[in-house]
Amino acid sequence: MGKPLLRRIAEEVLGEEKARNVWKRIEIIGDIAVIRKSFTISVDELKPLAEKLLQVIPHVRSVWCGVSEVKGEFRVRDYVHLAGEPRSETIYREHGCLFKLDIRKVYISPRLNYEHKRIALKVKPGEVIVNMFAGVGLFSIIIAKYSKPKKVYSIDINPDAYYYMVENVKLNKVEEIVEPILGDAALVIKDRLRNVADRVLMPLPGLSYEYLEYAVMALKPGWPRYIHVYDFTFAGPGEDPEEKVKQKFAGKLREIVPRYEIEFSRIVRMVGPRRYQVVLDIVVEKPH
C-alpha cells in the first residue's frame, strides 16, 4: 500500500525527519482542506505543505489546520488558515446531497459517510424520525433522500447549525418532511416530541448515554421501536470496545424498558490511541 497523499507532500515539502510529525490524514470538506496540527511542528511549519496541497489537489479553494480537539457545547474545533481563500464556508456534498457550513462553527466529519446513507437504508416508509443532534443536517436530509420517512424532527441545540441546517433543508428541497428545531433536545422532546418517533438518532457520543431516557421519551408506544446510540470507548489489550459500549447501555436499558435487542454493532472509526466510536442499533418496547 502506498503512503497516504498528506505523507506524501509533507517528505517533498519538510523532508522526511519532520513529515513524521504530520498527521496523516488529510480532511477534504467541499472545497476545504483540513491538517491536524501535531504537538510536535508549528502551524508555521505547515504554510509550505498546504500551500503544496492548493497546487495538488484542483479543486481544493483553502486550507485549515486545526489546533485543538473538538471541543465545548458546540463540539467546535479552533482552527488556523493556512493557505488559498481566507474563508471557511463551503458546499460539502455526499450521497447526492449538499451541506453548506463553516467549518468553524459547525461540527462535520466526513469519515461518517458510511454511517449516514446505513441508517437511512434501515428507515421505513411512513416512519417519524427524531434526530436529536442533528448539526448541520446531514443524517436527517440523507434519509428524507434515500427513503419515505413521514417526518424528521430534527434537533440541534447550536444556533449556527441550526442556521445552516434550515438552509440545507431547502437546498436539498425537502421542507415537507424534515423539520429543523433550535434547542436541547432533552426539553425539546418533553415540551413537545413525546411519544411521536418509530425511530430516534443519537449521532452525539458525548450525550447519548445521558440522554437515553429522552431517546425513550419520544418514541411511540409499542414493539418494534428504534435507537441508534453512537458512544466513544476506551478499549485496552484483550478488550472489546462493541462490547463494552453493549454492556454500558444494557445496564440502563433495563432500568427504563421492559425489554429491548442489540441488533447490531460496529466500530465506526477510531479517533485517538485505544480510544475508539461505537454505533448500537437497539430495538425497545416502549411502555402504554
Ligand SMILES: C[S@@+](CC[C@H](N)C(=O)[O-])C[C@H]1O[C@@H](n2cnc3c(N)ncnc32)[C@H](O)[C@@H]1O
The other form holds:
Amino acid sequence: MGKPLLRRIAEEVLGEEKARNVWKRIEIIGDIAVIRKSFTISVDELKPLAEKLLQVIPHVRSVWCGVSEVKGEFRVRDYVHLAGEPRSETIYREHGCLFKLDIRKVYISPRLNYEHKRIALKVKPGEVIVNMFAGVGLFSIIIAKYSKPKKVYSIDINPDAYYYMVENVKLNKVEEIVEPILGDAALVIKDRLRNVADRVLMPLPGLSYEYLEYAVMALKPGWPRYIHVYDFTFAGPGEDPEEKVKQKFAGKLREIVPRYEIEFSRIVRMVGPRRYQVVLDIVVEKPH
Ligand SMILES: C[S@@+](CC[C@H](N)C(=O)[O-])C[C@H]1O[C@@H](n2cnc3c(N)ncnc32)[C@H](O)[C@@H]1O
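Output the structure of the form predicted in complex with this ligand; the preceding block shows the form predicted on its own.
What follows is the whole complex; the chain from before opens it.
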C-alpha cells in the first residue's frame, strides 16, 4: 500500500522530517478538513500544507488544526484556522442524512459512522428509544431514517448541540419521530422519561458507567430491553479490552437488574496507545 494521502502531501510541502510531526489521518467533515500535529511543530508551519490541501482535496473549503484532545462536559476540541474560509460551520453527510454543525461548538466524529448504522439496524419497528448523549443527533436521526421507531427521545446537555439537533431534525424531516431535549440525561430521565424505552443509547464513554442506573430507569419493565454502552479502557499486553469493559459493567449490572446478558461487544476504535473505545450491547430485564 502507498503512503496515506496526507503524509504524501505533507512530505512534498514540508519535507520528510517536518512531515513526521503531522498526524497521518485527515478528517473531512462536510467541506472542512481537520488535521492534527505533534507539539514539536507550530501551527504557522502547517499553513503551506493547508493551502495545498485546499487545492488537492475536492469540496474542501476550509482547513483547521485540532490543537487539543476532545475535552470537557461537551466533548469539544480546540481548533486553529489554517487556510480557506474562516468558517467552522458545515453540513456533514452520513448514511444519506444531513447534519449541520459547528466543529468548534459540538462533538463530531466521522469514525463513529459504522456504529451509527449498526445500532440503527438493530432497532425494531415501533420501538421507543432514549438517546442519553445525542450530540447533534447522529444516532437518533439515522435510526429514525433507517428503522421505524415510534419515538426517539434525544437528550444533550450542550445548548449548541441541542440547537443543531433541532435544525437537523427539520433538515432530515423526522420531526414526528425524534424529540430533541436539552438537559442532563439523569435529570431528564428522572423527571419525565421513566419506564418509557425499549432501548437506551449511552454514547458517552466516561459517563456511561456512572449513569447506567438512569438508563435502566428509562426502560419499560420487562424483558428483553436493550442498552448500548460505550466506554474507554486501557489494555496492557495480554489484556482483552472487550473483556475488561464487560467485567466492569457486569459488576454494576448484577447490582441493579435481576437478569442481563452481554450479547455483543466490539472495539469501536483505538483512542491512544493501548487505549480503546469499546461498545457493549446489553440485554436486561427491567423489574416491574
Ligand atoms: C461523544 S458525544 C455524543 C456523540 C453523538 N452520539 C454522535 O454519535 O455524534 C457526547 C455528548 O454528550 C453530551 N453530554 C455530556 N454530559 C451529558 C449529560 N450529563 N447529559 C446529557 N448529555 C451530556 C455532550 O454535550 C456531547 O454532545
